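Starting off, we have a lone chain in the form predicted alone, written out as structure tokens.
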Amino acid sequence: MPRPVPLDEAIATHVHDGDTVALEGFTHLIPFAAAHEIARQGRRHLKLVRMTPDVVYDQLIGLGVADELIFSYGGNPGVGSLHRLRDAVEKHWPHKVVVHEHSHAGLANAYVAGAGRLPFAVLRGYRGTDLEQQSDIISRVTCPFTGEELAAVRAVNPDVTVIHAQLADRAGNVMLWGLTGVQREAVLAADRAIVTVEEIVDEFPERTGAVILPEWVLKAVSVVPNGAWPSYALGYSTRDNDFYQQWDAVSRDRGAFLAWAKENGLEAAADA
């Protein structure tokens, strides 16, 4: 991996219209500066794929980023609705977003398939929903060892991966904590993966159930204090409670969410 660049540049670089784009991270380590630069340069037509998006997507859709989404649940933690989902969905504004809806683990063992280059993942679940309906990325299989009908979901592989972690060496190499999700296998899943991190250190700490990424299954690593806010990293930052409540009121309103975007630096992506 090149030496540590600037987000702006790792965007620019790793980030195209139309690609298929997961921004991951559990509660934990959502990189939200890094979504924020994406829509920042403008890019359109991405699919986004990521398993609780919460306000980061709701962000991104909002601000006329998104055609798909590929999701399990969706929802403003502890809060409510993504009210900027709800409007491109139902009301298709700024315009229609196409969702692809999964529970938790199949959009897991979807990621754990792509990470291992296999077409498809099998697991038990799905009896009862309709989300079976979705043929194109649920199905379901025979064992052919039990006999058993199971249900197969199409691999998830990313043309790029972000997330946010709390270290890198100066090898290129990652290091993350705390609450976890499906950061490791939505790097291995992506054809690039891009990294923001808090710090640059000489030597990773001894931590127990920490995650190692290699440098090179990474295309990009930027060093962005505090990139995850309003979420959180452990050890660096804490949750900031009161915007996940706030954004309740702002995503409600069109005209609320436009004056945040301007707010923020991002009109212009907003009246792309």
The other form holds:
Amino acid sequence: MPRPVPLDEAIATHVHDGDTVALEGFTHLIPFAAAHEIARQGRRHLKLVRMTPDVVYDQLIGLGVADELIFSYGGNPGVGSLHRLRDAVEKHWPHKVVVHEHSHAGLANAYVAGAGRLPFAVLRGYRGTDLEQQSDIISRVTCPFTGEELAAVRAVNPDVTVIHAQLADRAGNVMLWGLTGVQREAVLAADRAIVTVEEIVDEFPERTGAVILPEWVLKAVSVVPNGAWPSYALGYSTRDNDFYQQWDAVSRDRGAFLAWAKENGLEAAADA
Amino acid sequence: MPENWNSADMMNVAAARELHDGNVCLVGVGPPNLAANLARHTHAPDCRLVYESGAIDAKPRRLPLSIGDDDLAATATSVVSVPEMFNYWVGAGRIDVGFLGAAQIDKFGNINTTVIGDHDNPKTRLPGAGGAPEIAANAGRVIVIVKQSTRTFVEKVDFVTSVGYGPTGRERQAPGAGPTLVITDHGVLEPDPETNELTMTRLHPGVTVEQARAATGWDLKFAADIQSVPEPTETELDMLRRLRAREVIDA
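Given the form predicted alone above, I would also like to look at the protein as it appears in the form predicted together with the partner chain.
Time for the whole complex; same chain goes first.
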């Protein structure tokens, strides 16, 4: 991997139609620029995975990129609905999206199992909820030591995981800090991982609590300053809460959404 | 109702009052975020706010819009990954108080935040579970904050996202105590000690029994010694306004 590659080349090489693709980042460090590049290249029939679909998947779903979605919280945080997600699920526009849903604990642990190359993970949640009806991803298992009945979640192993980070060094190792979400697990669960970074440095700074991913678990690193906007990169930007609030009006209306797509060079992707 | 506050203010103030110094509180977006920060800036400066994004002991200088705003990590004592948050902190029972919202709630405190209608072909797709199922199961006690109406307070929820006391009030098996308080814009409901049926125990100033009954989709029961919630104070209202305006507030 080491040599940084342009983002369009990284996406063209590693993200294919029909892939299971995770773009992770829990509110912080969401790889928006990479998502837009996936749409711009016209990818189709993706199975998207993300704990919080957020505005980033609202955009991809509205653009017709996804056929399925694995997620755990599909709202615009602090604002309201993700209207493109709702339109796809409720009215099948631009086409039907099949949803598989977890709790945060469930999906986080599904990534943990995936990263460890185990078939499932164990947790104490889910008992008595209707989420258990999704028996293909959630089941129960009995502890062989105590007899306690626990929830089991099927591992998630994306074909590709894409994340955004603050730094890469010249060797292509990657460093991120702040709210680090589930990115380490999502990268290690994937067959291929792509990282966009704010900048490349000669040496990493000392940082308590930082996550460092060795270059040999990554397929590509691309330098994309501000590649998380309107999400943010701690130390480089703050969350553009105004954009998140304004998105509500854009996504609420199909026409306004298509106009947004056109303005941003993403209209070719929309199959509506 | 007085001129300087409304029922939504009263709901948030009443919720904030239930949080005390030393409580470890898991905070979600919306009214819980407002109530928890109101408590921290008024009577409970030493309550501990935990955000599911990984910020432990967050002390945000202004009200965060999302649970992952930059101010949370920057002011936290510790920042942990999401798997660690749910496995070592929420799942392990280190949370005293969990605040939850609801799109629908039934008389036994079971909560729906997933869909209205059929799951595979819903009339309304709601955001889904998020952290709620584990918070509902594992927090020492759960406080639900939700506006009361016949659309929300229903005989049977369309989908059980988070378990309160189970379908007949007797099925709860989780470690935490469950929804011990439901705070609405009408007053406060608490589970009956025998049956776990949510019963109105307090009314907000100016709210009548008839109004609360009319806003409930089941035959609502009232405590024999129903109490009145004290009006919001000027201090509470002032801080609520400053938080809503997302002013920077020094602790």
